[in-house]
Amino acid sequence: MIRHKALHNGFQYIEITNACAEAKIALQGAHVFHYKTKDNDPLLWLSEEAFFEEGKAIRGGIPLCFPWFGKHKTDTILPQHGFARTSLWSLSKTEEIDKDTTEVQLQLLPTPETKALWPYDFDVRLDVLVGSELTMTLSITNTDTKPFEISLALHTYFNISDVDNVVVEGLKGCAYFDSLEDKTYIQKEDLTIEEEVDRIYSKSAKDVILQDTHRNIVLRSEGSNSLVVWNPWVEKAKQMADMHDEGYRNMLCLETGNIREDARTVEVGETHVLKAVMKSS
């Protein structure tokens, strides 16, 4: 079943449901910000200070990362991590596949605050499918007259039971660039989480795992070849208004991208897809 809803300030989103698992998706920004299977806890983490609200990205599930990733490279006055996320995107298709399976299909295009931000015309569309699997499909077509450079990230938040419960494995030997120390890095073993974490892995494994103490989360990529690791840690918690405090005790971002030296650079009527399967075992 396919819900449409609206919270008391008006701010409206989806709510899925059907026998299998729920979903709930924001419009403004085609934001998944809750999923889960029955009988299980949800999979994804939403900051309990998160804000909903025009203009304001949403701190927790999912939100998309476009056309660029963090600071604009030239420009740091643009918004971080590009529009997408705060934009109003359209709903442009529903179905219930089956009675465990619901595809939802979000589109956006070019406006004029999109243009005085990133003076090209796409057609942006995410197909979100809701099942035994979270299925993020991405899809960027090129519909102006000269080619476009993105990056971009579907910047997912795991829900977890403790930081220092966690270890990802899949990343062992890949190159990865530390935002935090601005150097290069080779990983040697799986990853544990100690302190701030802010890296983007070069990696060549399809599948990372997020290993927890009562699952394992299994993240399964397509188009990309890059993957962010972050966590806040104590300090950078404290200093978010839309974050408890202790809030990064129990979440853990692994975001399928396009970033560094993985951004794409999409010709006249080419697209680009960046896909992320995620479930829990």
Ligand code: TA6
Second form
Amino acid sequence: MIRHKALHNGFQYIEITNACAEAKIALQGAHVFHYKTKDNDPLLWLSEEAFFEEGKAIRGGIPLCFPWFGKHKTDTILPQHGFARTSLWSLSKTEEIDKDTTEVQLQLLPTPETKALWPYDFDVRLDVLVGSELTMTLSITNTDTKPFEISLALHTYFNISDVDNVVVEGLKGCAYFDSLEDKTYIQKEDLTIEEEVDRIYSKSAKDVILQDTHRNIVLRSEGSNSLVVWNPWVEKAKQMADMHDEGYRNMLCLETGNIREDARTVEVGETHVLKAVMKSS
Ligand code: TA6
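Switch from the form predicted alone, shown above, to the form predicted together with 6-O-phosphono-beta-D-tagatofuranose and output its structure.
First the chain shown before, then all remaining chains and molecules of the complex.
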């Protein structure tokens, strides 16, 4: 079932339920902010203080970072992580594939507001497959008359039992840029979180596994050679109005993307596809 819902302030979202799973997707940002299968805890973390207001990114779920990741390279007054996550997308397709699987597609096209921030024509689609896994396929087509460069990420907040309990497998031996130190290192062991972490790993398409006490979360990506790992830790969590002071304990961001040297140039008429498949196991 696919239902169109709105909060008291008119904030619109889609509610998906099928025999296997449920999800909620805000039209603003094509933002998946809830996903769970029948027999598991929610896969995605959502802040209890998240804003569900026009023009404000939702803290949690899967914010879409496009057409740039992080601060804009040259103009720091431009919105962090681009404009996709605070723009109103349209619902371009819905399909109940079978009793266990629902597909929806959302589309973002240029507006005067986006052109003022980024002077290019594009056709961006997000295909979301809700079933035993959550599949996110972000396709960026260059409909302009000149190439453009993009950096992007599926900025996924995963729901964890406690930050002390988790281990991230699949990054051992990978180089990473430490955004807190502006330095590059090699990951020597599987990753545990004992402080603020804000790193951009250069990695192959190999799966990343988030090991927790009661479950493992498997993240598979395609079209990406970079993965961000972020936990704001104590001080940053306190500074965020839309995150409880202790909220950092129950979330870890593992963000499939194309960032820094993995940024992509999309030629005229070409399409870049970034895909992530995530599930509890
Ligand atoms: O993905 C990591 C990061 O770039 C961090 O540096 C932090 O800024 C985080 O994104 C959240 O950004 P936001 O704009 O959503 O508060």
